[in-house]
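In the block that follows, a single chain appears as structure tokens, in the form predicted alone.
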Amino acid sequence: MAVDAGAQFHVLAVDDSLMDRKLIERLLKTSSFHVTTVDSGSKALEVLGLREDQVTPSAVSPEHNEIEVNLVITDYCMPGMTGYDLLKKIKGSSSLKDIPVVVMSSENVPSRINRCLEGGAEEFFLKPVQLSDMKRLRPHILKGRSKDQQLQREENSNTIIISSSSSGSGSGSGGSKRKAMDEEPSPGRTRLRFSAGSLTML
């Protein structure tokens, strides 16, 4: 079960490293993920469908729209777009920010992990990035589905909510109160109410 659930992610690994692209692949892989791979920042924005100077996702490459990507995992070091400035752009772009990024770096700079995870980073490994890494990816992508599950219901039960209670007059305590809120009289009609007659009003 598990296995099947794993196959059916998608994960955008960035690294400007030819090398470390295919071991990240490799690994990715062989823990049943659907890989992607980039070589910079900018081409993991074009698979996501935004580019650098957008907050939201454009219609410019419908392939690329098509994929659903449901964690990214970059290099931390990397021209142009460094693995740190792709994450604000994930992390500020309203419709992106809840798929879970993870960031790598052969360097042990604390500074630079306490930056990557305050700025909403899931993870920050240290390459070699080994197979056991990759069984940690699973629950942030579990986690970020579920969340997105939860908000798809409650903005289905909202819309059930509101639609009952537009829809006819209501019965027992519901209409109760429906009918009380439509007989207390706003400031508005108050005024009007005591400023024009009783036979205009009829």
Second form
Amino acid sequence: MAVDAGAQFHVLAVDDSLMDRKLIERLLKTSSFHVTTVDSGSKALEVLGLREDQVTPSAVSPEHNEIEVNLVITDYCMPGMTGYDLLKKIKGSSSLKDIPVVVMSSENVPSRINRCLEGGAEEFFLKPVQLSDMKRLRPHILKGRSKDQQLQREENSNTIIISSSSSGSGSGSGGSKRKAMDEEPSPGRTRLRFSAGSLTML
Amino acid sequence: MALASHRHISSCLCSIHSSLCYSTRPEMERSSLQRQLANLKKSLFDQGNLDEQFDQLEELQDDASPNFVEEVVTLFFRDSSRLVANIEQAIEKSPRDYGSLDALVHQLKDSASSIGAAKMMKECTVFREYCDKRNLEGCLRSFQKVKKEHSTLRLKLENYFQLLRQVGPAEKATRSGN
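For the form predicted in complex with the partner chain instead of the form predicted alone, what are the coordinates?
Complete assembly follows, chain above in first position.
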């Protein structure tokens, strides 16, 4: 994984209880995370800079213009926007959906846990959250980042050049390969322009 | 406390700085405080007022956050006092809304679990069971127990933090029972 192992990751913690925010902040800081705490789902979305889903792809990822958040950890039971609501909003946003989300709750309710996992949560922590739980966060961030960086290379390159004698690996500018394109039997060179989720031939 | 009779020569030499340095407290006084602290901690655990979650909090305390445990405990009592007052109102209300009452007790229990207030958690569980059954007598009885434990815990922890302060910042309380 092309990730700096010493990098400090930024976690956004969401909880309406001041005491719980203090606890989770300490747990995260002790585990070498950079932390931002907010007391509601709506504040969390503000920090994340959630906008309407972008229609036109941009060369630069929107995250570069805002505070980069590597993981969101949220309480389930909150007045107004619940942790589940926040989860759905994040996963439903094209710019935020790859941010891993962990949900916390004091109640061990299987249906609730399943609902969150099915909604896209990476994990479900039972409160009180323990120091040992913090170890489970980094893998989710690294997994997400690796995918992000791959997407970043694709977006930055904007074009992938395919030659008829494509060897199928690494010869294009950018480095991201899509199976379908490699198999494309184009006679000359075909310039392709794409962004996450769509592919248009010019 | 006059402990001049126990002072040694070396302590006399240090006495000039004694008002400034914790480390130069007369040995007897300091170890007595440490003993009191250890005993209080042990009693909190043996009596079941606290459980290992409290140890977790102490593990999170360090130079970067030297008063972490006391700060969290203070926040707990702020939350729990408010909840106890709300429960008091809810339980006296007529007609009684057992659903709201249960929700409040649930919040109190969750709060208690964050600092390892084991006895409070247990009493809250019993309270919730009575709410479920809409048993008023049971609710009133268990609420009395919750309030009593709340006061006891508050007193014990106030003593605990006071002793901690007296013993000195460098001192970390020993683990429960050790």
